[in-house]
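The chain below stands alone, shown as C-alpha cells; this is the form predicted on its own.
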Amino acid sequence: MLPVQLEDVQNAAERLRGQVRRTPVFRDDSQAQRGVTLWLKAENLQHIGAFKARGALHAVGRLPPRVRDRGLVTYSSGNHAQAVALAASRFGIRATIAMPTDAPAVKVARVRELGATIEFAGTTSSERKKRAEAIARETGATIIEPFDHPHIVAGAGTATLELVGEVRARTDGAGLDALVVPVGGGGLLAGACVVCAAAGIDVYTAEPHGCDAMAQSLAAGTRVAVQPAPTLGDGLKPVRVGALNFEVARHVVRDSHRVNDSEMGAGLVHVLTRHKMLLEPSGAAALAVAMREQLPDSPANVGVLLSGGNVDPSTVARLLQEHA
C-alpha cells in the first residue's frame, strides 16, 4: 500500500474542481522517426505559471479555518512560494515566504505581486526550510511543506490523472504507455507515481545533473543529501528529496535520468517554436528525456510533465540564439 492511493488523487481534483486549471495536453509528433508520440500537459498554463498551484491550493483548503487563519509560511525556490501566495491571496490571510538569494527576479517579482511577505535565506532548501520554520515559531503561522506532504502530493497528482485520461479518450482507449516527470523534491513525482501505478504506466524521472537527488535515492534504496551543482534548472535543486515522496517513488519509478543545461534549452526552444508556449528550464526537464533516447520496451505513448513556465526573459533569449 502507498502511503497515498488513487482515492486521494480523485478526491484532491473533486476539492480543486473551479479552482485550477484543466491545462490542455499538446500531441507533439517531432519523434514520429521512432515511432513514438509525445503527450505534453502544459502545466506551465497553470495559475502562477506551475503546478505547483494544485498542492498549494489543495493543501491549505484542507487545513481548519481557525489555522489557516493564523497565516501561512513556506520556502520555495520560486513556484511554490507563488503559489502559497495565490492560496493566501484567495483565502485573504497573511503569507511569508523564504527564498533563496539566487531566486529568478520574475519569480521574485510575481511573489510580491501576490501580496506576500519575502525572507532571503542562503541558496539551499535547508537554508530556506530553517528559516521557515524559524518564521512559524515566532509567529505562529502554519508550514505549506513544499513538497513533502500528503495534501501536496495528492494536489500534484491531479495533474497526471487528467493527461492519464486525456490520452486514453484521444487514442480510443490505448492511453499511456509511459510518463516522463522532472524531480525537485519529488511531489509531483509522487503524484505521478500514485496514478500511473494504478494504470500501469511506466514512470522515468528527469533531473539536472549534480541535482539528482532523487536518482541517487533510488540507487542507493535509501534518501540520499546531496549538495546541489549550478544548473538552469532552477526549480529542480533539492538537498533531499521528500521522505513520503521518496518511499511512493521506490516502489513505481521504473528509471532515472539526468539532463544538461544544454538539453533543457533545447527542450525549451522547442516548445516555443513549436507549441508557441513559453516554459521554464526545469519545465523541460522531462522534455529532454523524452526526445533523448528510447525509452525501454519502445512506449509508443509517452507523457511528459512540463511542470512550469517561469523564466527570466534574458535566459530565453539566451537560448534562442543557442538553439534556435
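Any chance you could show the form predicted in complex with a further copy of the same chain after that form predicted on its own?
A single chain, with no partners or molecules, comes next.
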C-alpha cells in the first residue's frame, strides 16, 4: 500500500479549496498527426507562479495552531521559498527562509515582498539546511520540508487530481491514458503517482540529462545520489530525491525520460507562442518529453504538468531568439 493514499489527496483538495487556484487546463493539438492530444495543466498560473504553493499551504494548514504560531522556517533557493512565505503571510505568522548568498535578486525580492525574513547561508543546499535547522532549534519554528513529506505530497497531488477530473469531463469520460511529470525532489511526482495509480493512468518522468536522480534510483531499486550537471532546468536538480517520494514512485512510474536544454527551451517557446503562457525551463521538461516520445500502448490523451513559470527575463529573451 502506498504511504500516501488517494483519500489524502482528496482531503488536501478539500482543505485547499479557495486557497489555491484551480489552474486552467489547455488542450494542445500539436501532436494530433500521431493521434495524441496533450492536456497541459498550467501550474505556472498558480499563486507564486508554481505548484509549490499547494504543498506549502497544505502542510502549513495542517500544523496545529499552537505549533504554527511559533513560525515557519525553510531552506530553498527557488519556488518553495516563495510558497512558504505565501503560506506564512496567509496565516499571519512569521517565516524565515535560508537562501544562498548568490540567490538571484529577483527571487530574494519576491520572498521579501511576501513578508518573510531571509537568512543568507552559504551557497550549497546543505549549508542552507543546517542554518534552517539551527533557526528551528533556537526559535521553535517548524521546518516546512521542500518535498519529502506526506502533507507536501498530498498537496502537490491536488494538481493532478484537478487535471484528471477535468480531462475526464472534457473527453466524455475517456480521460487521460498517461501523464508526464517533471521531477526534482519528487514531491509533484509522488502526488501524481497516488492519483494516477488509483485511476489506471500510466506515469512517466522527465528529468534533465545529468540531473536524473529519480531515473537512476528507479533503475537501481534504491535511492542514488547524483552530482547534478549544469542545466537550464534549475528547479530539477536536487542531489537526491525524497525517500517517501521514491517509495511511491518505484511502485507506479512506468518509464523515465531525460531532456536537454534545447528541448526545454523549445517547449517554453511553444507554450509562450501557442498558449500565451510563460514557463520556466523546468516547467517545460514534461512537455518536451510528451512532444518527443512515442509512449507505449499509443495513449490518446496525455497529461502534462507545467510546474512553474519563474524565470529570468533575459533567459526568456534568449530562448525566443533561439527557438521562435
